[in-house]
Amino acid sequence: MEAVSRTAQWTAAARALETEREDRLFADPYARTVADETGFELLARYDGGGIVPFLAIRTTYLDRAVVKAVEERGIRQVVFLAAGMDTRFFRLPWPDGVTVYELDRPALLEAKAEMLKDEPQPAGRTRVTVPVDLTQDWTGPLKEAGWKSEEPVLWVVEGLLFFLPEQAVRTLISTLSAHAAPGSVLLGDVISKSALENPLARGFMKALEEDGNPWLFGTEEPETLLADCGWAVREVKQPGEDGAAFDRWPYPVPARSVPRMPRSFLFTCDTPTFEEGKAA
């Protein structure tokens, strides 16, 4: 797999550690399989800075937001962009009729398929893998795979945006908005620019760069970014805040008014038309 794809195994290793805790927040019985040795080697290499608790919190926040979106909105098509070693198709309680599309690089999807080849496919749901390069046209292949742009969609961009340059981030989020029918939802995460520049994270950032996985993008104002790209922001949470703590975050949560602080953000967005309809 490409270097950037191996980070998917790193996050899978963190999910495996959470799964094996007695007080686990979620159970991912496939995580250790897809993490393989590579994932745990990278977890040790990138250790520090609250990475493991953050990944547990991010997974839990998005798990719950995904389940809520399909239950409350009746959304039946879910798209994971840069799906990596995500196993939510297998482990979440999906309603009947849901189709989960997983977009990622061909080599990663092939490796994942080999790792999970012996796992039974859950009934009542469909998984479609779409091999693409997200820096190129991906909406065409997604439509060819069965996705219907006229129906509500749940977009999930987990662990992706900080690997992209700013213009690519804006183009991607705007593309998601342009292809979101009323009632659609966007879930994801992003970091602050200060997190990229944090002196305490220099070793971590250097290791990522040496491994071919540099983090490139951060923003202090995720609300502005998302709104500028066509989304109605429902919530933005820092790990440790109410709704994004789950008894896992070990550090104080700095107020947003405090400048130059490294931060991570978890967000939930709606299509503007849906928000307007609720207000009416």
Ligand SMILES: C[S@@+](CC[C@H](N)C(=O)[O-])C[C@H]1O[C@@H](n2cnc3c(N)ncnc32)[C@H](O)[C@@H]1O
Contents of the next structure:
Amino acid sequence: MEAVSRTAQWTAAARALETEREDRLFADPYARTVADETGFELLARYDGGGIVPFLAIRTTYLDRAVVKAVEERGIRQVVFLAAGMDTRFFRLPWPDGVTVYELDRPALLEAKAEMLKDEPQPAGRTRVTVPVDLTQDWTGPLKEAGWKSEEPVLWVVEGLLFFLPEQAVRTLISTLSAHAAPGSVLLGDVISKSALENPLARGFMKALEEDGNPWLFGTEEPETLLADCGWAVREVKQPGEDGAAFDRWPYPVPARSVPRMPRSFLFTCDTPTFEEGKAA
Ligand SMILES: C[S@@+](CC[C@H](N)C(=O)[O-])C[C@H]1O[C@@H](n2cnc3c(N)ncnc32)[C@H](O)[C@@H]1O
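Mind sharing the form predicted in complex with this ligand? What's above is the form predicted alone.
So here's everything in the complex, that chain up top.
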């Protein structure tokens, strides 16, 4: 597995810890298996700065947003970009007929398949894994795997954008909007540029770099980035704000007007309405 793919075991380890709390926000019974020892080693190595509570919040925010988007909009194709060790296909309540596409690097998908090989496939839903490099053309392989670009889609881009250079981020988010039939939704997360430069996070950033998976991208203006790339932004939340706190965030939430703050953002976008499209 590439170094960057091992970070998927890190986030799975955080989901295992949340699952094992009595007051858990969600249950991911597969998380400990897919995290394996590597995931817990990375969790110890990258500890601090609210990472574990943030990952519990991010998972919960996106779990709820995914279920809502599928239920309310009748979307039947869901694509997890950089799915990593995500097990939402197994653990969320999907409607019958949904197809979940999991895109990631080939070696990660092979390792995950081996780890989950004895898990029964839930009925009424389909899971398709698509090995890709998301900085290259990946829509071709996704189409070959069965995705229909003319039908609404739910894109989920979780825990990926900070690993990519800015141009690759812009290309990816624009590609998603160019292939979003009306009624499609985009969910994900991004960090602020100041988070990359925060002196208190130097040790963390150095460890990521030494391990071969440096964080490269952040923005103070996620709304502008997403709108520039063709999306109608419906919600941007920092952890700890109403709707993204879940009784987990241990720090005050800095107002957006305070400059140079390390921040994470969770976002929900959809396709622009006719009027929004004309105004853009
Ligand atoms: C921190 S993990 C996040 C995984 C999962 N979405 C989660 O939140 O637990 C980052 C993931 O991005 C994937 N990744 C990074 N660069 C990629 C690329 N160029 N193409 C495909 N996947 C990539 C890695 O393999 C890894 O699974």
